[in-house]
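Shown here is one chain on its own, the form predicted on its own, set out as structure tokens.
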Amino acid sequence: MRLRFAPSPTGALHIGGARTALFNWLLARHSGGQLVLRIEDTDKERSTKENVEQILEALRWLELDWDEGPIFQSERAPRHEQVLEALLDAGHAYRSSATADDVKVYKQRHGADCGFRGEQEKEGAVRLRVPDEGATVVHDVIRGDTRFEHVHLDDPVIARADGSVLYNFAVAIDDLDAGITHVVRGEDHLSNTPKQLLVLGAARALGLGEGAQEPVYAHLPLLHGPDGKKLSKRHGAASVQELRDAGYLAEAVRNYIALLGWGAGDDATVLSTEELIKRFTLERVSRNPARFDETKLRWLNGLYIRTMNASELTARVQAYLALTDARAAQLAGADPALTQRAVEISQEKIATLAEFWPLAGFVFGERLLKPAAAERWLGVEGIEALRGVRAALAELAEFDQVAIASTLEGLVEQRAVKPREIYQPLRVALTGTTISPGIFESVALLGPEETLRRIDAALNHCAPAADTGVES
């Protein structure tokens, strides 16, 4: 089995393209076949080296490797020209100066369902001759057979007047030469397939690809957003790079997009890459549109984070911050044990790598007292509670999580208040915000000196206003 992933480098690798790449990769690895990476860069105006690198970078991040390539379609121009001339010489193709307006007039005269047939000329674009009778049938593993009657098909343009070939011609010849046995791609390409099959038929009539069978086609269902409309930026992240930058794990993304239009057969949701390879078949791909829901991806990503060992998660956090955040310098200079402990106490609360720093950055010296948090929790009652917390913590002989929990819970009971009336003023004093890992774990991680210093700073900042009965 030989498959190919053939992106056009006209932008970043979108989620739909990533799913196509993944399905081809899974099928190749499941079957023991080969995956060819082909860059379809014949659109000279929009294809750039930067976009090529973006695509390669996205595939590497997803850990989708390939066995051959990348092959650049533009570098195969001499081969395309050779086959084109052979088709012209054999009469399978002809030159025509007919324009789109000419085609329109033809259809008005002969009927909208009548395929356009041009006159052979010495100059002009190159059109492939479509047989007047019969039909081209696309055999699709997912969608079944689709029949395209030749009488309804126009003679397709396969090359411009300057000899540069068009997409459907180049794709068909490249697949033929590469020995591609299975073409797995989005269903938006279904209408291109009969044209490509006609090119393949004409090429085989010349003796090209002798013995080669038509590829097995599988056109994947479209991706929609949660609202049922075509997936776009309005639904959130639209490209692989955006998912990476948002702090998702590559293995969670692979798991999630594998389930977009494909099912394991037993409603399983969390599947390792090894399990995906073992189970993947085209027969389980649905023909109905699949819905990409970033909320579900975030939930699944959180599951992966919570099952990861602390040292591995710490390394992922460090790599993520190095890639996306200047704050990585603060993390790099920190005690490794402190960093890992900060990750450990955050692990249950974060769903993406991006959520680590806003939650635990205070541990590394980043503490900016937010006015709204201070106004809510460091008023008169909050300052009074914070003074009591400081006094109690200062007396601890052992400043560990157990002792801290016992002390703070004792204050809650002694004052007969809800836990948040004690914990939230302390949390705001330590972190500057109302959100942090567990308060007992946070206090223990900061240690006695830093904890008391931050409490004192909050008291000095807010006490004058609190003493006058005015919250600040």
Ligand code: GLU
The other form holds:
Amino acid sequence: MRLRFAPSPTGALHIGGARTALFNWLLARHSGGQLVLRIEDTDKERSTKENVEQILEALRWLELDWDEGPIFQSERAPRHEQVLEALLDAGHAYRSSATADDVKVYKQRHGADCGFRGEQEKEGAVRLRVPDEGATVVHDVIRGDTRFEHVHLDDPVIARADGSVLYNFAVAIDDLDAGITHVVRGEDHLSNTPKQLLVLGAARALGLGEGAQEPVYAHLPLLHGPDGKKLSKRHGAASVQELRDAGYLAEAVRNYIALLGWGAGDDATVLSTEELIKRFTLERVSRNPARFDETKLRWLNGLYIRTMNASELTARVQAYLALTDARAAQLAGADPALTQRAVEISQEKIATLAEFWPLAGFVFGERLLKPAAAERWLGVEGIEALRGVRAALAELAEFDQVAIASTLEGLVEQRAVKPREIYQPLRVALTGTTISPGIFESVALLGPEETLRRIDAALNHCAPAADTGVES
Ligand code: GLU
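Got the form predicted on its own; could you also share the form predicted together with glutamic acid (GLU)?
Full assembly next; the chain just shown is listed first.
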């Protein structure tokens, strides 16, 4: 199989494009074939260098590699012109100055479903001659056959009067020259396919493509959001970069995107990339719209995070923070063992890499108390509880998780209060917020000096009035 991914670099790589890339890649790797990357950059205004780089970067992040390319479509202009000339010379194409209005008048005269045929002229745009007889049949693996009777098809314009070729022409010639055997792309391209097949037919009549077969086509189903409407920005992260920045893992994204329109057949949802490669076939792609639901991706991502080994997850967290969070400089200078331990105690609680720092960043440096958290948990009773905690922890000979747990649980029992009446004031004192990994683990990780220091700071900050006996 020779496949291609052919993005137009007019913006970021979106979920739909990523799915097209992934399906092509999976087929290439499943079949031991090749994937060709072609950048369709003929729209000069919108095809910027930055957009090209963005797409390449998104593919690299997704770890989807390619075997040939990137081929830049714009650089193939001389080849396109050459084939165009040959088609003109052989009479498979002709110049015509007919405008859209002329086509309309033609149809009024000959019937609305009669394909337009122009007069050959010296100048004008180039139209391909559609054969008078027969039909072009699009064989689509997912959608079955669609037959287009030639009598109904207009002679399509394949180049402007200045000789620059149009999109459907360039795609067909590029696919032919690259020996593409399978064209897998979004459903929005379905209506282009008969035109591309006609171009291919004419090119083959010239002897191009050395007896190559027509490519097999597969048009992937539309993507909807959870509300059943066409996928767009308002459904959440829309581009691959946004998914990366939101803290998703590339392997979880691959897994989830593979399921947008494809199923393994046994309801399996957690599939490693190796399994995807092994099991992926076009026959199992559905023709019904698929739903992108970020909550499912989050769930899957959390599952990948929980099952990853801690040192690998630590490396991912570090790479993620280095990329997205300026504060993570604190982390870069930290003891690697401390970082790994912070990751370990967070692993059960985070669904994305982005959630690590808000949860566990307190380990790497003190944080300001969040006013709402202090107000709720460091009032008179909270301060009282915190004083008790301080006294008990200061006594501990062994400052490990087991000892800390039994001390704090002992306090809860002794005071006959709900656990959170003890744990929340402590949590706020240590982290500035009401969320953290498990409190026993967090205390153990901070160690005795830092724990007592932060408790004292919170006591000083919140209870100076109590210290002086002044009532407010
Ligand atoms: N360049 C087109 C796009 O980005 C894809 C063309 C194709 O796959 O044939 O939508």
